[in-house]
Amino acid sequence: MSLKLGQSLGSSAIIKTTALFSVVFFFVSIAASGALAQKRFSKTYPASKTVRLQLTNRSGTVTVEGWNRDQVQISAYLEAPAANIVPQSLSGTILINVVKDNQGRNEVGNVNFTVRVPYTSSVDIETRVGNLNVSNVRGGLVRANISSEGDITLTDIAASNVSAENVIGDIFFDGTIQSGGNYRFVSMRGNINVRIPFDAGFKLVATAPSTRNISLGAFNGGTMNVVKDGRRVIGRNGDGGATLTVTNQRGSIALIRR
């Protein structure tokens, strides 16, 4: 009988240890799929102060910095599985296509950019999903366009025509308005804060057609109009010099005094 019970806690023994081993190698398994899944790139080029950076990309959050370097530092983590990336710079500008370089295939993971670009750059993003994010530009362009689900946030800006446009997400712009600028912001369901210094000149037409949620804090003054049942605001702030377009379909609208 002992020798039975002897021979039946061994076998408990064994179990409990292969049990052991296979719980352990799984996590191991998981750690190591992990960090295979993620990969870095990592390029840079020299670059003129006036630069143009195009970059399309398909998923993932892409951030642009300004910076006092005549550089064009591009960083990416790529979710597997990993995207290729083909930059190209032609005759002045940083060329990204995540999009074109990938065509054929249907699954490709995020690809997350940090990208750093001389200040006076003129900066063209776009992507299908994700958030969109400039600070510190200052050149003739910012332009961002996300086709589907994502945030734009623009901050510290002074650049002479700015485009940032979404389906579902917000918009935040915090920067100047310029004499002769165009400043459009386009959502179809979301919040779009605009940010900009009490005397900025511009002539604002807003318009939230489904909520009618249009606040202009501290530039309602006598020269908006409030049109069309509330659901559009025409007007016009200082000189009037820059053109100030701002939609919303399902969303608000705010101003902001910077």
Given for the second form:
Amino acid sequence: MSLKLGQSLGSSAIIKTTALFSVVFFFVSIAASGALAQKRFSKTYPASKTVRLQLTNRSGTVTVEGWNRDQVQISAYLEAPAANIVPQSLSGTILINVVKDNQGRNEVGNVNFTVRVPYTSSVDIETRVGNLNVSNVRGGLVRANISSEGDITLTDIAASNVSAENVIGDIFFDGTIQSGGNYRFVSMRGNINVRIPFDAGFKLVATAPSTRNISLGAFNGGTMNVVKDGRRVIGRNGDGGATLTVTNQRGSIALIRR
Amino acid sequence: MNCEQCQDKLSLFLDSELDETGCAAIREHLSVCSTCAGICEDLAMLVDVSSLECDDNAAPPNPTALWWRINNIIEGEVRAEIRREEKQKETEIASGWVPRRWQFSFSQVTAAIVGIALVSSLLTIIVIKQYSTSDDPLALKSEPTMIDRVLGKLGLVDTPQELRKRKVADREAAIDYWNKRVQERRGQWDAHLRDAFDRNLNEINQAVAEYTSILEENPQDELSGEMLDTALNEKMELLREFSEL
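Following the display of the form predicted alone, present the structure of the form predicted together with the partner chain.
Now the complete complex, all chains and molecules, led by this one.
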């Protein structure tokens, strides 16, 4: 009786161990196949401090970071079927256009870029689908445009012209506002959060016609006026030197003190 | 015959207008009177000179001089004609045929020109000011001004509603064009891209429908007009950018 019990316990342990190994093998093989399916692209260009990066992606995530080197370093992970990437360096501009380089191809996998640029660069990036992240850039221009859906995150930005636009997705800006600058954030559905210093000088036009959800936080002073049945807020903060335009057709807007 | 009688008849004598007896008497006196003979010679000389001048006048005229004479005659006739017309006008005005109010002095004409210039400048400034308050033609003014209404009634300018309709129609034509391009291309997209496109287009279409509905109820809603324009722009951009894939 006890022998039977021991035999039964032994076979059960073998079954369990086999099942566990099968599961581990399954996940490892999936991970391995995924890793094998990805290709890597890398290229570095010498660049001036005021270089302009112009990147047009088809789908995937683009991350741009400012760094303290006079170089532009482009790294990309290409999902299968791998896209063609042909960067160009033309008179102070680094051009990457994945849409143009792959026109006429039936299927192109996501391309996930990480680009490092000098702090004082101008950055102009767009993608058809996917997220855009820009951080640590203090050049003249930061423009991030998503044709359809994806989140835009702009952190530690000190540019005089900033524009972020998508259809579905969140937009987050965390940076300074420069006198005489233009700051424009436009979305169809999502949350737009703008984190700026309290003493920033700007004229504000914030419009959220569908939700009427416009939160001014610490900026809700006497010079801000709610108009058009609560669908728009217009006003001035500080010296009103910059122009801040925020439009969210079917989502919310929030100004946050930095 | 004495000297006095002789000198009285000298002129007739030289013109051969005296009879034979008179001529004989003159000849007889001249032969004995040197004074009358001298006067006769002088007179004869004068007659010769004058006869020579008559010969010059009989010669063919100088063409230049002739032209000047003709020209003077013509100008004289023209001046006379102008004088006659002026006189006729004066007569008409005096008789009340032409109204006196159409007759203006130089200062009146100048004042009128300055006045017209001022009024037209003022109107231009007003019109420019009114139309420049809105950057967006789709954005409606809450209340059309009198100028808008008058010009609209005259058919000289589009009313804000007409302007919006026209602009929306233009946008929709462009959207149709890009939509056809997208339909040609979308068969080549992968499922992920197709889904993302459809989701976003649907989102924009909902916004367009929402603003269109609001504007049907309240055509004067400026903000909805502005948002409709933005949404249509977004739609066009989405279609255009995906048509490149």
